[in-house]
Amino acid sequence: MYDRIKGFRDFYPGEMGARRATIDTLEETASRYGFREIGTPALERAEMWTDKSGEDIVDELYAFEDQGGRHVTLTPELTPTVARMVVAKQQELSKPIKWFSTRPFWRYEQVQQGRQREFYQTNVDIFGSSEPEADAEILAWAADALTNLGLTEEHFEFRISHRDILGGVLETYDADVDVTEAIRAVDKSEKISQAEYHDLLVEAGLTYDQAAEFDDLIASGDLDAVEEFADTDRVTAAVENLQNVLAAAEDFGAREHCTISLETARGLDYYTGVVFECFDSTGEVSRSIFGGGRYDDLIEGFGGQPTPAVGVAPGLAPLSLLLQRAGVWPDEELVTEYYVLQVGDTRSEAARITRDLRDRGHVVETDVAGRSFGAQLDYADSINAGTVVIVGEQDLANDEVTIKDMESGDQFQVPIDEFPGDRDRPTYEDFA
């Protein structure tokens, strides 16, 4: 017997049905916004990640040398892939480019609740617009997708910030500050103690007094105080941009879900502007549900023309935790509208009825295992069939079939030429 590999999951029909319903809602909402679906490869050149983040990142990848001697990896995220795709056809694509996709990714990291080594995300991105409305549309899509899944403002919040506010404030200190490392420390601040956080800021170049001052200023979320403290064009422009995004989000119906949180930094270095993360409002799901933001320099970094970009990527595993906590995870119970039960040599007529019902768009099963009447009825019950259509030799001799309601157990004989007839979804109630 073979064991499943750690960090990878099996999904049986009930859970897979709930996952499919969730994915369908995310994608249908994206389609209504005009995002177009793309397909992307599972395997990419590892250099797409090592060139940007260094060779150390290989420890987090499923990377190997293929038979052609290429250093390749299973893709750990989508953003570099879509950046490559944009660069490849940049002159042909109408802008703004609005794409989405749902697919698996792979990272060799510690397995924990809501995080596996193989995980699924729905990525939604806009390329070619630097306007605040593009950021706001990403926020609006995320809010609409979550509310379409049954959540309300009581269940989730978007914590929103701006990378240039953090970077601009850090640059005002009279010290040799490694801004990138300091922002990474901010990104970790809610997961570690305050002392550990301050230690990381000191390692990045601040003094302990400056680290405490910076912590207090950022934690306040007071944009006026931050702008006054920094007194630089960079911070002033970033504050104005964040306020403009929030104003657009108000018009787009997403502002009620947004909270200014300057401690939200996003760990990936390619973020350049507004960033946000989605959290469970109650705190019961302790980790971020998903995040996103603006990455205006990435396309140029992949050899393309300067192209602003903004996106978001809900992960299905943490999102399912939120939906379950809120009590709106799709029902995992299997549902079958009809089971066509055969008794004796009735396959031809049973198959005709089965086809007619399927043509009407219903989930229909019939016997493919040569089982007895009782075994077929037990199976129909196990797949939660609502109606059983009994096609028996004796009934057919009388030009009838029997319709059985599985909930009540009641049944009724119906002329065969009346079933399914012109009814879209005929049941026992239509004939009794």
The other form holds:
Number of protein chains: 2
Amino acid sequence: MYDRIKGFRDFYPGEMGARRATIDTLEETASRYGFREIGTPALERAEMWTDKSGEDIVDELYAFEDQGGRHVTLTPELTPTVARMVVAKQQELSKPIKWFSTRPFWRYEQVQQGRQREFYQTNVDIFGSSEPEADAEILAWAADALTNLGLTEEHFEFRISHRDILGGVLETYDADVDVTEAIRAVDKSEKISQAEYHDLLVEAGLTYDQAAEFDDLIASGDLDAVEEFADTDRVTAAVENLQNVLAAAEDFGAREHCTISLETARGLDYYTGVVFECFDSTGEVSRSIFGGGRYDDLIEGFGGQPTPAVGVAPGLAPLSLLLQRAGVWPDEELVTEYYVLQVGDTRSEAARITRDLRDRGHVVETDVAGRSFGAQLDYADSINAGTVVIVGEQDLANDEVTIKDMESGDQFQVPIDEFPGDRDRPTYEDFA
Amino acid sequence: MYDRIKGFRDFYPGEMGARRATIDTLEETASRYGFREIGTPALERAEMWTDKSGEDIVDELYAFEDQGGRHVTLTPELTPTVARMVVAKQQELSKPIKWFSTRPFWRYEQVQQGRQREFYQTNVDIFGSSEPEADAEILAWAADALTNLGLTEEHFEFRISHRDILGGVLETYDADVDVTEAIRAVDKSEKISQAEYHDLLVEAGLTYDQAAEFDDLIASGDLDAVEEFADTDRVTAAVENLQNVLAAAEDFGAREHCTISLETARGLDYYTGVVFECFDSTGEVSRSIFGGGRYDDLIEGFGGQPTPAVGVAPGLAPLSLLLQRAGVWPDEELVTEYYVLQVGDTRSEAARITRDLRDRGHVVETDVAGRSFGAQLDYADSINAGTVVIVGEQDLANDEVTIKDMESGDQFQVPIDEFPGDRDRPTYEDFA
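Same protein, different state: after the form predicted on its own, show the form predicted in complex with a further copy of the same chain.
Below, the chain from earlier opens the complete complex, with every other chain and molecule after it.
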């Protein structure tokens, strides 16, 4: 008897059905937007992460040396891989490039609710446009996908900002301020006390007075006040870009889901413009559900031509928490339209009916285990069969089969040549 | 600039679309049979393979020690994982258990056409039935899935046998004959010369005369002759079981695709009953496309209650070779129903039309890159847009938009409140 590995999950059919329905909705919504599916490897060279983040990142990766001596890692995220793919075919690909994919990623980190070491994300990205419409299309896809999953603005909100607002405001302080550290502090501010937050800002180089002033300004979310305070081209441009993105989001139907929230920084360093995070509006799920934003420098950093990019990557585990708390997680019950029950030596006729019903697109099971009448009926019940078609020797002698409605328990004899006959989906009601 | 790892592929949208269509057909067919999707981890304990096959198997695996000191491996196949999952919930699961899943697997082996180190398979299994109907349902699913992919009996055949036929015949020779080695020799016989084949049989303990006799008997495919030659309960039972499976396959619609072929042994040691392999009928693809069979001892070997099992696992790469040679590989062209082209400051109206069309389920793109008329039209062409809706400032002043058919190049002005209006899928023809 072997155990599964910590942080890795098995998904049995009920839960898997709900996950699949969720992924299908995310992907169908992406397809309607003209995002195209891509397929990507589970393994990449570890250097794709260590070159940028240093050797210590390996502690958070499933990295190893393969039989051929390559330093490889299970990919902890998609972005470096899609960047590599864009660079590899940058001449042939017509832009904007709009891609999506759903797949697992792997990080060696603390396991907690909603966070496993193997986790699924649907990545949706646009490459080749620096226009605010691209940012807005990502927001619109995310809003549409969540809406199609049954969520409303009562359930979720996108907290949106621009990376240069925080950076630009921080630049106006002393040159010794470590802007990256200060942004990391802002990114953590929701999870820690105000005093701890201010301590971190002071560690990054602000005075305590400056930290309090900075905190007030950012918490206000007042773009005019921020622009006036900083009074630099960088902040002015960032505010204007954020406003343009929100105006495009208005046209694209996503504005109502967006709240300006200048604390939103996103932990990852590669973001360069608009950033946003999706939160549970009710606050029941306190962590960010997922996030996204603009990362215009990444492709160039991978050796490609400068290529602006913007994307988002909802993770299935945190998303499922949100859907469950909102009461719209898909039903985990199995769905079976028909069970064709064999009594006696009726396999040939039962098989014919089974095939006819499957050809009509239904989920149909029949006995493949030589079970008794009662055992077959129990099994039909366990798979939530809607209709049981009983093919018995006696009925067959009269050229009949019995149709049983599993909800009511009612049943009715039907001439065999009328089942399924011309009907797309014959049920008990058609004959009773 | 980073390279991808040898044996790992990137799939860009065109090819990915064809792969997705193929997987969808395999999975939809499985769903109709009442197979239920499961989700499984990419990593398992390496002992799940080394305990059974010895430490040398590690050379063929992506095995490593994780940050927590666990000996883990990227899974090279699904069967041990599903066996573990069945054992973990054997009391709760109602039987027969019918599961499917499509996902990548990983083996460190020689890269060649149709064989990468990362490869995708759709696994379809039934647990908990030893009846011939279960074997036949697996055959019927495979035949139906291939038929739904556009293949006919001109394109594929299932070569079918029973593991105990070879084993039972070999047992009738000297007790020193290494039956496992001899079966491995049979498994290789298609790929090597007859002399080499006989040499391998002799290495396994037969004399050259016996090797020739055995080869003749097995090559004949004559079940009566085999039964008479061996004259043991084991072989008689195996022949009877194979005949029963074929009779059930007749009822289930798969018999016409099956050819008795006693050389079919399947390399893997865990098979215990009926085994089969799918081949290209034309011989153009010489290797087996995929295979399957019965493995009744595996679950017990994983510490579970004795649970008979039968399954099959088509690999996407060899299957795509077969589909391509048969001329039924899905079209790799992108499909886009509409491109909504913006000329001047028309974003708001273009966005409204785009959203209306997407709400009807269509694939619709609009400009998110601030492109010129010509650049947008080129892009619309590159994504194979069927209809271009031109939203121009001048047309809008007259409350009109222009509908352009991309095939013919014809275009027509249409009142804006009629587009899309009540139409599910408005095209140029509706207005011209």
